[in-house]
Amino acid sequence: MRSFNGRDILSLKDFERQEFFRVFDVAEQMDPIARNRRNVDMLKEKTLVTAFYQPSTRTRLAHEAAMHRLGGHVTGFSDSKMTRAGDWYQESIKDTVKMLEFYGDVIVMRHFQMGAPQEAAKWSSVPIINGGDGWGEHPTQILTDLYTVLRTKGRIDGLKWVAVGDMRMRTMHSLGYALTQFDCPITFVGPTADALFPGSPDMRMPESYKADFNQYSLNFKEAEHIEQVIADADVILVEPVIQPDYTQARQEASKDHSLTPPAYKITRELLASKAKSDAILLHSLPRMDEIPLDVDATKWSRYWQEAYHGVVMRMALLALVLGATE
């Protein structure tokens, strides 16, 4: 197995089977420090720079507490436009991240463009860890969804996944990748075009993702509705279908949000009587209406413990790329 000690997290495309287990049991070492509320100084000497291009609440945030529990210090940007990076200069990937590089021992970049945070490991000597690229991936936060489904259920191989919501987003291409590695047949939910309102983009996985899902033998079909394919999920994992176009810098709210056809929504109505008693819902958040919010209360719901775990994992990674831990 590689040794992690300066590696760069960009995409699980880049991880093998047994990597994915040591990034867990380091994750383990890492919950009673997270759990107990406790600071160490396994990091005392390291700083974390957070190079944020999009808004962000719980990525960013969540590494920011990992790095502070591990006795860390941060320093960066969390609003691009507000630096010489993303004003008027539009100031290059490889010039931002070549100064940055000086600040700090490991940068976490969030950007709107799909490749950026690989262009940005070209030209940095410190590790790069993506937090979201555009449409492309996110590999800190399904890390912290297995994790989350490993600690639950006690296994990853042979559980039954259901993926609900846009397909595009960077969060469905990482679980695809990941799930290449473990034995777990998934189903994507996605919308046709036009499915939402007239003139709706196609929401379905798209095929440059699906070539290489089946280049990497990944189990997987599609669905056009989640009542056809509820009942045999063991996990659920859900994704807005109503959002932002993260390919854009920066957007302000539209007043119009418009609402989830029930295709793609997960009542407790639907949860209560056609799920499994012991599948579990995920969700990184944050929601529209696709999740309501009786249903927090239901014994599927698990994405206030994800929410915890992503700082645990988060808190692994930082060990692993930094060497605390080998």
Contents of the next structure:
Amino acid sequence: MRSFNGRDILSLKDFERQEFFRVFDVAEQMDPIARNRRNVDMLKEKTLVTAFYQPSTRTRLAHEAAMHRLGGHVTGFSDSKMTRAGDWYQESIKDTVKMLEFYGDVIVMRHFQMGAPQEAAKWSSVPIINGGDGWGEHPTQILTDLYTVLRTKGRIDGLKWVAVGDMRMRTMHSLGYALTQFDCPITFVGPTADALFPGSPDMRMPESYKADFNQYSLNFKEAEHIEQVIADADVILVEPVIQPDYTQARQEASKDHSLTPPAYKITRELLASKAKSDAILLHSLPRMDEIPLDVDATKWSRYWQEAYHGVVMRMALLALVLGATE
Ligand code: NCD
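If the structure you just shared is the form predicted on its own, then what does the corresponding form predicted together with N-carbamoyl-L-aspartate (NCD) look like?
Starting with the chain above, the whole complex follows.
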């Protein structure tokens, strides 16, 4: 297995099965520290740099919290408008990263341009962690989700997945790549063009990802309505279909945005009437109305657990790429 020490975490494509299990092992070691709200000194000589060109609640703060739990330091920006990259100069990724690498020992980057973290990694002497790039990938979120499945179900192999939402989403692409390494069939349920309102974009899995998934022997299907496929699912992973354009640095909400059609919505009634009794429901959050609030207090919901695991997973990844654990 390749060492994680000094490695970038950019994509789950080409992430190998054994490497997933290594990350999950380290996460399990980290779990008691976070659960007991302790801070240790494992990374006391290390600094994390956050470079966020797009808004974030969980990804940035979970990385920061993880760094604090491991005794490290944090610097960075949560809005590139405060930097020369987001003002008149529009300073390039290369020039920005050529500075950031001197300010810390690992950089977590979220960007509205697909491939921006890869570009950063080309120029950086310290590891780059992709915190979401445009409609590209979101590897640390899906590692968090798989860890949540492992902890709640005791296994990953043999479970059937349904993923519902906008298939242009970065989480969906990382998920597809990740499941190529496990015995997990998956069904993608995403809206066709015009399904939400006249002129709404095609939100089904893009052909380029499907071609990749086929090449890596992912066992996947597509369906049109969650009701057709929910009964078989052990894991239901949901993302919004009502959401901003992820290729923009920021978008304000339009007051009259539409509501989520029933085909992409997980209601309490649907779960009670159709879902397996022991299925689990994941959502990386933020949500719109695709999971109504009354689903929170049901036996299916696991998204708060998932959010907690977001800290544990980032502790594991930081410890690994900074060489604190092999
Ligand atoms: C993302 C967000 O906040 O935009 N959520 C997350 O990282 N937990 C959604 C995403 O990038 O998929």
